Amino acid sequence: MTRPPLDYLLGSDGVRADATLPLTWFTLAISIIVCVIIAWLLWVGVRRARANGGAAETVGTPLEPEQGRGLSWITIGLAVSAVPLLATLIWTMAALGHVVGPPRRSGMTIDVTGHQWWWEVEYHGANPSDTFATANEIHIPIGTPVVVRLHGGDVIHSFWVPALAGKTDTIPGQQNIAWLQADRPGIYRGQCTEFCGVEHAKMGFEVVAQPANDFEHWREAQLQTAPPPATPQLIHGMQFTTFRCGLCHSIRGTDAASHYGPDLTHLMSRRTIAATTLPNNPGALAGWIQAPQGMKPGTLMPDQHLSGAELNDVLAYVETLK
């Protein structure tokens, strides 16, 4: 189940977020209080200035002794400000100690690459045949520390799952390390937080935390190749998909083997398409296949301009990729 929006603000579901969420609320509260106090003091100062002549006062006139006592407000303000600043510094260093490094014992390691504008996720096993890739949807078992090796595919992106962990950049030519741990099942929204181009705002992803048995069933299903087409329409749909979509996408078990775009082998097992921009249902899928530029302008996938019959055949075949 997805979490309600308010739950994202008031709660956290991972050890990394547990360490940073209270600090975030503390610094926000201190900032609001400071702004309110400054605004009040300015309001009081403006009222007093108006009562004493306002703009008629001479600018640059030396302070008289009784006026100089206002400097005590500055001294007191600096002293009072030092207390929350020191507390914030100490708290920040303590929080960094909890979240900055990967866990000593991780249960799983995955590779995530940021592309314009989608996320490639690669899972590894004991054997090369146990490796598979998916897109924009990260599955993890609950209660397990997961090391995430981050790569930049083109420009700098930033990997962030607010309810589970802080932000880590993906930089071309450099591998950065993040880690996730979800303490309860759920679907957690992630987002790129480094401006990376025209569709930066629509470069989302989801982290699906599930019990260990459910995760293993999902992994086993992802290792399977695409099912062979069983009808003439599906055969034609597969041929057309391989010819058109295979230039950028891969479908394991077919001749489509490009890795430029997301792997489509189990496309229909995902909740969303286009990096969480659209729900994964027949209507949105048909619109995305036919005219992605109308739904996500600037995306690197071109409009296909298929005939009605071609679109129906492709859609029928793609819907078998579960």
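So that the term is clear: the rigid core is the largest set of C-alpha atoms that superpose within 1.5 Å between two forms. Residue numbers count along the first chain shown, from 1. As the structure is a prediction and not an experimental result, all values here were calculated from the model. Compared with the form predicted in complex with the partner chain:
With the core held fixed, the Cα of residue 83 is displaced between the two forms by 2 Å or more.
With the core held fixed between the two forms, residue 39 has its Cα displaced by at least 2 Å.
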Given for the second form:
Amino acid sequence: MTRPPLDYLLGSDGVRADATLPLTWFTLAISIIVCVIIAWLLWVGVRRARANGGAAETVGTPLEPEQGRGLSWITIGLAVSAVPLLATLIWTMAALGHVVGPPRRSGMTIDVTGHQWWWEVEYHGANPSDTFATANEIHIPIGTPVVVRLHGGDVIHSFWVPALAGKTDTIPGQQNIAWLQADRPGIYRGQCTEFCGVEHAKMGFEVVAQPANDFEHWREAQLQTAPPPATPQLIHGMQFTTFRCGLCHSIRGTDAASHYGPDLTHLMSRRTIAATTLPNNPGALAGWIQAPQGMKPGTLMPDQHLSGAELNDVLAYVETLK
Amino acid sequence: MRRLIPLLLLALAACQSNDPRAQAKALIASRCAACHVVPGVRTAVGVVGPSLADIANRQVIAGKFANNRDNLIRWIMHPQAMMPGSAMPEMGISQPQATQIADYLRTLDKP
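One more: the block was the form predicted alone; return the form predicted in complex with the partner chain.
Full complex below, order starting with the chain above.
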């Protein structure tokens, strides 16, 4: 599923990006054309000055109105510049009208909090018991406007899913509103775009847009608590995991109930770990659990110094968190 | 043109992935990188297990088994069967994948 870099300039997949992408290309094209014309005029001017004897020729006399044509070029230049400027202004206003506010009838509201260096996502339902938290992977139903309430967990971050919508900052002590609407099912990469510390670059996330039915299945699965451990190895794994990991992480259905780090109740349902730093497979997971500082130096999760047997038990238990 | 560019990039990616060394590197980046340093794989900077630089010249793997191709392939596939309790987990790597990884590792002869 890796997509080529800057591919969001080639096509948009959401309502807000649909409005801004053509404008992006238009302003880019206008800017390039203007630069080329100005550079060409400058070059012609320099050539003419040189042909007429160099620097001495540039010591000009001020233009007087009775000299005729010279001054009128200023008026013509202003008129020509006004056309693309005005077109861009009108287009920008129209695009802003499309993207600025969440639609009045939004289908769903979620809370997203930026933390150093991961994203906390909270879903709500009709009842308080329908609330659950996940991390770094935002599922949304297609065709539905989703309001994203953005919170700052520690420092300022910025929430950006280029293929779906523009950037909105997450600011501590303030709630900002963004909204997403995906037209097509797909997995869209998001990224923190406000420098927020040493691992800013490894603070990615994914938006998984899926048909309403699939989304509802996902939501119901996420509401489940972790399954009880079935074998002696898993029992030891669970005890060890809740003891060692439970002071920062939450696994619903166990004693691990801290919200300092990502909720791990359904860790294995996610495609990546550590805010898209690593693919979610047993090898990467074991390495991440044992030595996060090796892969993401500065991350707030400390190295664990587990023995081989302990690591195996923890890994076996964590792999049951589907 | 809009459709052509991703297609071209895809074609480019497809060309690369036919190369067994490129495939091995992709596997290593996905499965091994979090624990091992592997020369030639930019993201393989893990500090959990030993660096695999120069592994082609090592005599013993996992402190116990002769470093030959068969043992290396088996070790990559089933470390827990060969040495229960080792910190290296079972990663669900298939035999062809393990062979690719082992063949790549066996070219690493420079410290």
